[in-house]
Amino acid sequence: MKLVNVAKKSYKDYLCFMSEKDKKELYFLIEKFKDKKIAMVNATEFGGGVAEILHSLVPLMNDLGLKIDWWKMYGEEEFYNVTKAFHNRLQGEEGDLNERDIEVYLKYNRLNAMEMQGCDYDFMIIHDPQPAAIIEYRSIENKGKWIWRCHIDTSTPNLQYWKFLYNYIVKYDAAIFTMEDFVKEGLHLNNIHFITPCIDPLSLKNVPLEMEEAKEIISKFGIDINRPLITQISRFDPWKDPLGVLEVYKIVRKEFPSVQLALLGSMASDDPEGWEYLYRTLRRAGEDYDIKIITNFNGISNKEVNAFQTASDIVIQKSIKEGFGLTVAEALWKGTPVIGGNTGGIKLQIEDGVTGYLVDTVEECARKVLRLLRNLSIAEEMEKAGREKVQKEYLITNKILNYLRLFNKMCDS
C-alpha cells in the first residue's frame, strides 16, 4: 500500500463554475467535517478515470481544509491478471471462478490491509472491485464509515463472481453506483447512492486551449491538420471496441476517403490484457498510414489529449460496456461533437440528437459520422448544449459536494 503524492490545487480556482446556492452548501459542509478524516483506495495511480479524477479530487479536498490521504494498493502481476477477470466478469463475461483467483485476490487484499493497521480514518472510500476485500482485514479499533464505490455496470454480472464480491461489499456502510441501472436487480446493500464521475475543467487535459495550438500538437503525430479527423480515446479493451471504431472508419472512408481515424489509449498498470488488445488493434489497422495509434509510450499525455479532443472534427467513444467515459465528458466540454454507445453513463451525457449521437452497430455509428461531416451545422448546435450539460452535472465541483452530502446524510442516519 503507498500513499500517492498529488499536486496542489486551489479551490478558489473552480468558484467560478459554482452556483451561489451550492457554495453556501459546500462551505457550511466542510466547516461540518473539517476535523474528519478521509481515505480514497484504488489500483492505481495513473491509467483509468478513476485515477484521474482522485488526481483532482483528493487536493481539492485538502485545500479546503480536510483531511484526505490517497492510497494506492500493492499489487503484482498474477493480482492484477485476476482483478481484470474480475471487471469483466462483473460486467458479464462468462468465466468461471477459480480457488487460485479467488487465492491470489484474498492474499493482496490481506497484505494491503496489514499495512493499513493503525490508520484510522472517519471514511473509507474503497473504489472499486480489486480493493474490496479490504474490509474483511480491517482492524478492530478502525470505527469509521466505509464506502464501496464501484465504477462499472454490474447491473448483469458473472454470477459466481457477483455472489463472491458481494460477500464483501455487504460489509459496508455504503455503496456508490454512477447510476441506478447499474445495481443489480435485488441487490440489499445498506445506504445505495448514484455519483456520476466528472472532469477536472482546469486540468491540462481540460483547459482551453487554442485551436491553433491544438492542430500543431496534433500534426506531430502525423495528422494532416487540412483533412477530417475523427478519434476515439480509451483503454485498449474490447468493452471499448476500437475494432469496432476501426470498421467504423472504414465504412466512412468508402464515402469520404479524405477522413483520418486517430486511436489514443494509456496503457495502465492495472490492466494487462490492455497490451493484447492493443496488438489486435494494430494487426487489424494493418498498414492504412490515415489510420494513427498512439500510447502515452508515443508521447501522449494530458496536452496532447487535449489537444486531439480539441481538434478533432468527431470524437468517438463506441463502448459495449462502459461505466461513465470521462472522454465524452471532456469531449463536450471542448465543444466537439461526440458519438457515443448506448450504454451505461455514455447515455447520462449525450441526449441523442441533442448534446451528440448514440449507437448501437456499427454502421450505425458510421452513418452519424458521415451525417456530422455532411452538416457542420449540426455539430455547431450541439456544441453549446454538450458544453452546458457538463457544466451544470459533470465538474469536480459537483462531485465534492456530492461526496460531502453523503457523509452528511451518514453522520446523521
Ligand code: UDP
Contents of the next structure:
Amino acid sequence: MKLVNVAKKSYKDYLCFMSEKDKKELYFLIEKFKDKKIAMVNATEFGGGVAEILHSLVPLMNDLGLKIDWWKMYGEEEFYNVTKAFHNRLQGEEGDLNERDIEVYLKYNRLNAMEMQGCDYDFMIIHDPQPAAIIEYRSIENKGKWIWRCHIDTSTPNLQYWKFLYNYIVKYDAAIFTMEDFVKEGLHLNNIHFITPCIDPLSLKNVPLEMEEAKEIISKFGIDINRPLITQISRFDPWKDPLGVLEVYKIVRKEFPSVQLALLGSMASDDPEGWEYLYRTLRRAGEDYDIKIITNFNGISNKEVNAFQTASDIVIQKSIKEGFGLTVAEALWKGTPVIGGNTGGIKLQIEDGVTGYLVDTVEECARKVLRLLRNLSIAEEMEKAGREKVQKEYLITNKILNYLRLFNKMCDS
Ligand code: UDP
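Alt. form predicted together with the ligand, vs. the form predicted on its own above:
Okay, now the whole complex, with that chain kicking things off.
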C-alpha cells in the first residue's frame, strides 16, 4: 500500500458551480463529518477514470476539512493479469475462474490488508474489484463503515466471477454503482447507492482553453487544423473498440476525404493488456498518415487531452461496454458533440439526438459522423445541451455532496 500524493486544491474556487441550497447542505454535512477519517483505496494512481476522479476528489475533500487519505494498493504483474481478467469477465467476457487466479488475487489482497493493519478509518471506500477482498482480512479493531464502489459495467457479468466477488462485496456496509442496470445480480447487497463519476471543471483537463491555443497544441501532434478531426480518447482496450473507430474513419473518409482521426490513449499501470492492444491498433491503422495514434509517452497529458477535446469536430467514445466514460462528460463540457456506444454509462450522458448520438454499429457511427460533419448547426445545438447536462449532473461538487449524504445515511441507520 502506498499513500498517493495529490496536488492542493481550494474548494472556494468551486463554489460558483453550486446552488445556494447545495452549499448550505454541504457546510452542514462537513461540520458533522469533519473529525471523521476517510480512506479511498484503488489499484492505480495514473490512467483511467478512477485515478482521474480521485486526483480531484481527495484534495477537495481535504480542503473542506475532511481527513481523507488515498491508498494505492501494491501489486505485481501476476496480480494485474488476474485483475484485468476479473475486469473483462465482470463485464461479461466468457472464461473460467481457476484456483491459481483465486490464489494470486487473494494473496495480494491479504498482503495489502496487512499493510493497513492499525489504520483506523471511519469510512473505507474500496474502488473496483482489485482491492475488494481486503475486507476479508481487515483487523478486528477496525470498526469503520466499509463501502465498495464499483465503476465497471456489471449488468451481464460472467457469473462464475461475479459469484466469487459477491462473497466479498456482500460483507460491505454499502455498495455504490453508477446505474441501476449494473446491479441485476446484486439484489442481496446491503445498502445499494447510485452515484455517477464526475469531472473537475477546474482541472487542467477541463478548464476552458481558448480555441486558438487548443489548435496550436494539436497541430504539434501533426494535426492539420484546417481539416475536420474526429478523436477518441481511451485506454487501448477491446471494450473501448479502437479498431471499430478505425473502421468508422475508413467509411467516413470515402465520402469526406479531408477527415483526420486521432486516437489518444494513456497506458494505465494496472492494465497489462494495453500494450498488446495498442500494437494491434497501430498495425490496423497501417501507413495512413491522417490517423494519429498518440499515448502519454508521446507527450499527451491533461492539457493536451483538453486541447483535443476542445478542438476536435467530433469526439467518439465507441465503447462496447462502459462503466461511465468520463471522456464523454469531458467532451460535452467543452461543447464538442459526442457520438458514443449505446451502452452502460454512456447512455446516461448522451440523450440521443440532443446531447449527441448513441450508436450500436460501426456503420451507424459512420453515418452519424457524416451527418454532424455536414450539418454544423446540429452540432451547435448539441453543444449547448451537452454542457448543460454536465453542469447539472456530472460536476465534482455534486459528487462530494453525494458521498457526504451517503455517510450521513449510514450513520443514521
Ligand atoms: N485519459 C487521459 N489520456 C489518455 C486517455 C484517457 O488522460 O490518453 C483520461 C480521460 O481523459 C479520462 C480517463 O482517462 O479522464 C478515462 O476515463 P473513462 O471513464 O473514460 O475510462 P476508463 O479508463 O476509466 O475505463
